[in-house]
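A lone chain, given as structure tokens: the form predicted alone.
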Amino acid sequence: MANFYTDNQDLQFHIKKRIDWKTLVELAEDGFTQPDGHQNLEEAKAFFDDVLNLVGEFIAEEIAPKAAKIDAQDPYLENGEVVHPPEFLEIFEAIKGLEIHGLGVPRELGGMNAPHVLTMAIAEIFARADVSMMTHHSFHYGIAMAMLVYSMSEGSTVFENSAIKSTRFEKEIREILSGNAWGAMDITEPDAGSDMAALRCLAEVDEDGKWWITGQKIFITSGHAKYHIVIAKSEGVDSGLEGLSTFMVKAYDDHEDGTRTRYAVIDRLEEKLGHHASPTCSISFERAPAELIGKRGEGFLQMLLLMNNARIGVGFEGVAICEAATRLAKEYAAERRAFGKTIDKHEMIADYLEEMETTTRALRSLGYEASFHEEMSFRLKIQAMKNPQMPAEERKKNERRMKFHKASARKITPLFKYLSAECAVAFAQRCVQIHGGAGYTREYGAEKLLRDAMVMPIYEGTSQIQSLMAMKDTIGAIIKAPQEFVRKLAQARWRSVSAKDPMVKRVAKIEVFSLMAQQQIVQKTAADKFKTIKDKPLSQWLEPFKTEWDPKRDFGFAMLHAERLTRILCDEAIAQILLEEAQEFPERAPLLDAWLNHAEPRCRYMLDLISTREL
């Protein structure tokens, strides 16, 4: 039978070798101390294996088949109600029964208690059969999981023998984990998306201390939800950030009766290219009841809480799209004959997909390694809230290792994220010239993969988006701690001379590429920021470098290479990963020498875009 899961070599390293199961699960399970828990690791691990055997096949053998027929029949509004096809509702009746909608929820609540990773693995296995389906599902575990964390972060959810006694949401993380109800999260509206503070649904209190939301918001996935995860100004419209707070909305009521009473409206479906199974709505609230989550003025703060995770989300279903698209696309080529012979084996064909098949790998490296170091931020943070006598030193290694996966999870993410939403699209249109002709039509599936990949740059934070975050945080640094930046430079031009690994040598050389790079931006910034103040005194010159940098003005350049340096940085990471599998698994080092093939031309040549290309 088929199985997404045991037919991926590639993610069977990373589950059955590379994972560090041993640190995440022993944090999940409190050192094998709960009496309802795995009693030691190779238990859990055996139970891993297990439901990624059993969602692999399900994925392959119910969904995929029928994902094609799906997508051909788009949900649609009758009577202010969201209407699926029966075959999706078929499927999400049976993943009722998988019961993995609560998969890495703690068992206290009725989940499984299984590390995020493997939530990360099954969101990669389930959107290579078909992207919208999968992005459904994630608004169960998803929301749920948001409930607890905004819980545990105001403070509402209290622990006991370190087990949760009582939480907030608990009701509604119930209802949702039985998959009868799911949740949305509503942030863009008609003239505010990327820019936050520019959000006008408004939250007014009565004199009862009530909350109530007014206001529209657009572009909401899974947005028929019963559960709303609302960002709305409550501190007056021209509030900007500040004046931002979190809310829960319920959607509707059901009674008895067979009637249902909305508090939110659904005014309309969008219409989209493609994530056909996944409604995208567009919803009104007019005066809707709402309980404020955590304290006023800290909606940006909260949304950044579960905005990490939710990027990760989004960049392995562009490691799906690429798997899927890459499979596709070699299927194809080995049966197609032209001049002779199949059309893998013509070399532009065949170097178009060993590249996919490369990145593809390289990507989903990436992806555990940023999901392992957000996951290891979390554990470690909810190990804190449970153990509030924690002796001063081991609090204090405590919050030593949770900042360093935290700051690992920051950096690695928007490269993912990027790399691998700009990948998807671009190799799902390379499936679809592979296929040439065929490949514009709907017969062979290339066409819906393409619909399906254009969106992963826009949703969860957009690719330049991303590519400005990791630029800020890398120029940043530099500012923060030049003579650190220069000590890695100077190491890391050594290493590339002088290791006697040829691969530590390439990879050293990769990141002189993106030091070198980041240098030269720094020095364009700084040399720019000397023309606003060079006309001052010089004894007034010290504290404009120091603290009077405005971004709008100053990161011109920058900003304009933004996109470039994320390139590089992306070379670099994966690089440096895949040194680290190649040392520790030598059958990794293929790879890694694929890999570093394609990294160092074009980290040349964005190097070189970055010292000519002037604003």
Ligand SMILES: Cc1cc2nc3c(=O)[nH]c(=O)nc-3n(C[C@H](O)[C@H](O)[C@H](O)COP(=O)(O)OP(=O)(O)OC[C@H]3O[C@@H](n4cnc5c(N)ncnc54)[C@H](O)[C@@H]3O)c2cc1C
The other form holds:
Amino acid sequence: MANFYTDNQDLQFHIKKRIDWKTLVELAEDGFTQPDGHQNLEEAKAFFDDVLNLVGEFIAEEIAPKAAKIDAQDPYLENGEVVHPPEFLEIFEAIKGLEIHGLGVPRELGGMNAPHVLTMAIAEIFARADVSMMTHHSFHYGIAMAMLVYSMSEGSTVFENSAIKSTRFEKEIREILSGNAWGAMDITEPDAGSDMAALRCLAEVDEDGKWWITGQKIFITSGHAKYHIVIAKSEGVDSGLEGLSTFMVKAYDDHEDGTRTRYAVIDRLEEKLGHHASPTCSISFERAPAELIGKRGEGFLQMLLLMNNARIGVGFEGVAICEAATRLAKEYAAERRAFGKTIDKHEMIADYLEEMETTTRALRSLGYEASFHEEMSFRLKIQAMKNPQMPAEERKKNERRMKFHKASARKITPLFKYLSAECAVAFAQRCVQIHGGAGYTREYGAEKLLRDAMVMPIYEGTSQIQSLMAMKDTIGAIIKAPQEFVRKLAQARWRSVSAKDPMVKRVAKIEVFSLMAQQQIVQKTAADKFKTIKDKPLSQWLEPFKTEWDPKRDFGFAMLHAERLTRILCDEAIAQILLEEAQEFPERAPLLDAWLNHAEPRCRYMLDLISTREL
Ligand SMILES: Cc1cc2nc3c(=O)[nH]c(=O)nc-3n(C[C@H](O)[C@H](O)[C@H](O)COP(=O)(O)OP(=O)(O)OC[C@H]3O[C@@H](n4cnc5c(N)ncnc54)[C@H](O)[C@@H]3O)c2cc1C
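Could I see the form predicted in complex with the ligand next, after the form predicted alone?
All chains and molecules follow, beginning with the one already shown.
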């Protein structure tokens, strides 16, 4: 029997050895005190392994063989409703039986309370078979969790004895878990994508306090959903990010006589390059009844609450494409002969395959690191909510831990989303190339991987937006604490020449490249800033450096090089994570060595570009 979990040793390394389940599961299971929960760590780990075995086999046997057929039959609109091909519907009927839509949802709401990290492993396995069907599945679990997170953050979830007693969207969450409904996240509009301040969809409140949404949303994944989380302007169209609020809009009601009343209209389905099983809808709201979530004006902040998880999810889609592309390319190259030998024996092809395999494994390590920190920060937050009587000392410790994990997730997530998406496209293209002419046909599925991959650097924040975020956080931290930066650079330099362990030395070298690139950007930014103040009296020089930073005016050079800096930051973060792995599990040392062989010259090249290319 084919199984996408048991055939993947690298994934099993993370599940069986690397992930710190003890810390995570103890939090998720309230120290194993819940009567209907796992009673100890071993029991929980055995459950995770069973789930992955079961799902790995189901996906490899039932979904992967149907992916090409489903890809060839786009869903279509009939009488304003989306119609899927029968194979797609059969798969989602079978998923209902497996109950995986609710895997990570708390037991009190009908789920299995599994760690979100586990759901990311399932996302990867699922996306390896077909990324667009995985996406539709994720708009069940993801939106159910979004509803819970929003309810917790606005204070409408009540806990009793550490368990959820009631929560605002319980009915909707249970309906989604049953597989009879799903959700959508409606942000993008015809004139506003990356630039959320430009959104124009309007939310108006009447005298009775009822909200109504009017406007158009486009590119909405699984937009034939019943439940839409809509970000709209509640304070007028020109109110910027501060004027955004979040709403729940029920798109339709079904009646007993089989008829349906629609409050949100599906205008059309996009005809896309790839992602064919996933309907991408354009939606119109014409005074659709809506419920405000949280407070007015909190829309952007609420979007940030979910952002990391969604981006990590897309990152794992990218890992899945990399994994599938590498396997397909290796299989073909081992069979195809040219000039008297199989093409995997030709130096260039062997080099491509090695880089694809090394990078896919490195990305997976980065992804689990991001996912672990994101979940830890979420679980610690819930722990504090569940235990209002927590002693002050414990609460302080909890907050410190939460801050650490939150900062780590914030740092790693854009790197993972960026690199995983970019590599998915690059490796899918390599896979086509390795197949030669056959890659350009539909026969082997290489072209499907490329078509499916190409959306990854676009949705959930484009690659350019990820780079800008990573750059702003990195440079902002240096401006806030320049002495700390100088100390870090000196220490990394020292380690890069004096460390006894050659691997530590090599990783320190990457850190030095990264810090030098950051220094280059900060120095140039400061020099540009100096030009704007040099004609002022000396006594007025300090203030602009301390407080008056305008992102548009002062960071031109940094923005020019944001993607190059991000590439170095990715290499650095991965090198550090793989070093940690190699120190604990010596069998990982060859992976670190292989990664550094690629990362060292790449960082040198990126640093060179940053040092020489002017605005
Ligand atoms: C298949 C698919 C599914 C989607 N699903 C959803 C969904 O479920 N919900 C939803 O709300 N949206 C969804 N989207 C929309 C997606 O999130 C947006 O397309 C994305 O955010 C980019 O916005 P845009 O298309 O308006 O491009 P723009 O924002 O116009 O950007 C165009 C280009 O300019 C670049 N750019 C923009 N600003 C800068 C800058 N400051 N510096 C450098 N470069 C910049 C971008 O990186 C991009 O390359 C989906 C899109 C697709 C294709």
